[in-house]
Amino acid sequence: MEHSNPILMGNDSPQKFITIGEVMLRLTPPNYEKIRMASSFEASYGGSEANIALALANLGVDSTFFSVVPNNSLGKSAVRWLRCNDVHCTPMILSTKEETPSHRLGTYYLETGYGIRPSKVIYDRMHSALTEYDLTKVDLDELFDGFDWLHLSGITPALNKNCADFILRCLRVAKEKGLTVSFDGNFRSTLWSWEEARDYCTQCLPYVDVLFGIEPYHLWKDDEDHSKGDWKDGVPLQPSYEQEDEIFQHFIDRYPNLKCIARHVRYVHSGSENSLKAFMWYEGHTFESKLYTFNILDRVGGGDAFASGLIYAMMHDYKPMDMVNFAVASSAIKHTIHGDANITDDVESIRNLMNMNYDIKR
């Protein structure tokens, strides 16, 4: 059966979006309450690589998502969240008791933090029913056939080696299809090491297109004396234009297969406020946004708002400043919404915060 994205009508999609990844749970203590102090829990769902195709797929892109989920109430109601967003889950497998024992769907509980508190997460995601499914029985051939852009991450190879293998192979058929990849390191402390996470992610940089962040990679100063250190060895969390351009130079040299590298770079001055900026690597330039202060509703998911802001920009074909920008603010306006995606239907409402415009529309 052929589905169709109602928000497409009339707004052709330049080109047809996937992503892979694990859908979850989310419970969250209502009113920034500890979760030790919880006697009830608000639900939604979410998932990095979930949380791009529902805001690609808001702002008229169209876009899919593949998981596995279990055939119960749980997995069909993520299912239904992504649908109601207009995210096409057609190639979703939702998994019987015999493919994955566990008939699992991720969960994670989220402590929000308030002024000087920091939020807080706990994962409850092991023996989740996308790391249990066989997933050398997908045919990527099939599952990538029509499809113009993949987005990956570093969260799912993080599950388990099931997960892991799949990924690559996701990256090595992609490439031979001549897809577009995106690719996001997203390292989570939880999941696996920082060793760990730089020798996986690492595998990967051949097959990618457009890099977001620039960790957790090996860039090593010499390969065969890694004594002599990384290149990204004292470079600060908020990096100068300079420090930000050579690190992106010495990405190109080591993998002339990047067209593009972006990072969005954060100032915390409390739980409740930050401001963000961004720097892009983009036709041989290095490109610096505009600095976003913001109060904080809900802060996760501003990492995937930032890469679905400029996914959807080189699709467009913004010029350089204006795609950094627009993946700025998109990541910012994600910040005043609840749950994990930017629900952001209106274009138009982050190219007026992109260009600081905070009046009214009427």
Ligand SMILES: O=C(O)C(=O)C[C@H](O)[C@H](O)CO
Second form
Amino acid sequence: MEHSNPILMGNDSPQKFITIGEVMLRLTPPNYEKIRMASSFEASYGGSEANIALALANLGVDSTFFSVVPNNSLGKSAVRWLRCNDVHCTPMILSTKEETPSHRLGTYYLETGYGIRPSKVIYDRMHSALTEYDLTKVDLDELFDGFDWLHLSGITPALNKNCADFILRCLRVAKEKGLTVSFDGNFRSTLWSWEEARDYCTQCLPYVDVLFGIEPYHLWKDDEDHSKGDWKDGVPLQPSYEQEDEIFQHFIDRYPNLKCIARHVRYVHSGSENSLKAFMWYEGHTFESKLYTFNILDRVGGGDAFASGLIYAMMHDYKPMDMVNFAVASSAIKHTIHGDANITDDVESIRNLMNMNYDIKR
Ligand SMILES: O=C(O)C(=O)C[C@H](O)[C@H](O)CO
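Please move on to the form predicted in complex with the ligand, as the form predicted alone is already shown.
Then the entire complex follows, led off by the chain already shown.
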């Protein structure tokens, strides 16, 4: 399907999208300073699912985010960040002190890496409002009414049992109600162990239509040594087409409910140069995207930009090669933008990049 650049503000939405997770305050020392040196921090907001809601809303999709934040200035500011990017927050819970005694907004500190010095994240999200709120009180039948697509990630269930039980309930109810479900395992080693993540995320697979990433799951490589040099967290770091195709096939054989599996692969060169490409299984075939090489300004949220790009392309019936190239181009653009989310509101610019057109637009 061909697209002209749509006039935005929500009129280009073939499907209604909802996602659930934790929105967090991000505190970053300016100018690539280390946390140890910092005397000030720049405030912004992030959270994998929120990033996706925001990226899709910027592209004109009818996009909703559900979470629990404390009913104070911190919680309200996070909601404001979402709202001013056209994300619907009507079902959001602004909790009272009785409901969430610690009354906290999840926070994280990002020390932005430079060249060979990698970035570093410190979470400060224990006892956040989302984790303390009694999520069994949320009526999911009502929450999901009228939506076509639900996106979830493996970050939220890693927070505590309350959240883990809730996310599994979301998956079950969404499937019963016929929503398309996408899921990104998004393994975070500081929140749970790889084995815990694997056991939980594998339980999610029967409910998933669109799977981002191939870790962490109990699958064909259960006997593989995950610590080997070219493997990390249970996945090959730089797979060949044949290797990726074989992995996808194992997922499909075991979980025929999966309609699409997509994974982006990062190749780090020297300094801040970076290359990105993706593999995608869709309608019986494995597709390999183009390779995009670029400099990184802020790499946080690159995976979320990839996921939102693919969701957008699927919603708009792109051809498979365009789907995967659009997703990688979205991620590449995100790497050039400060903050966690891809705030690109110009579909055409991503399509230009997808076609490797880097020309100035006048
Ligand atoms: O790491 C997390 O839990 C976050 O959600 C923060 C970032 O926004 C996220 O990692 C980007 O994918």
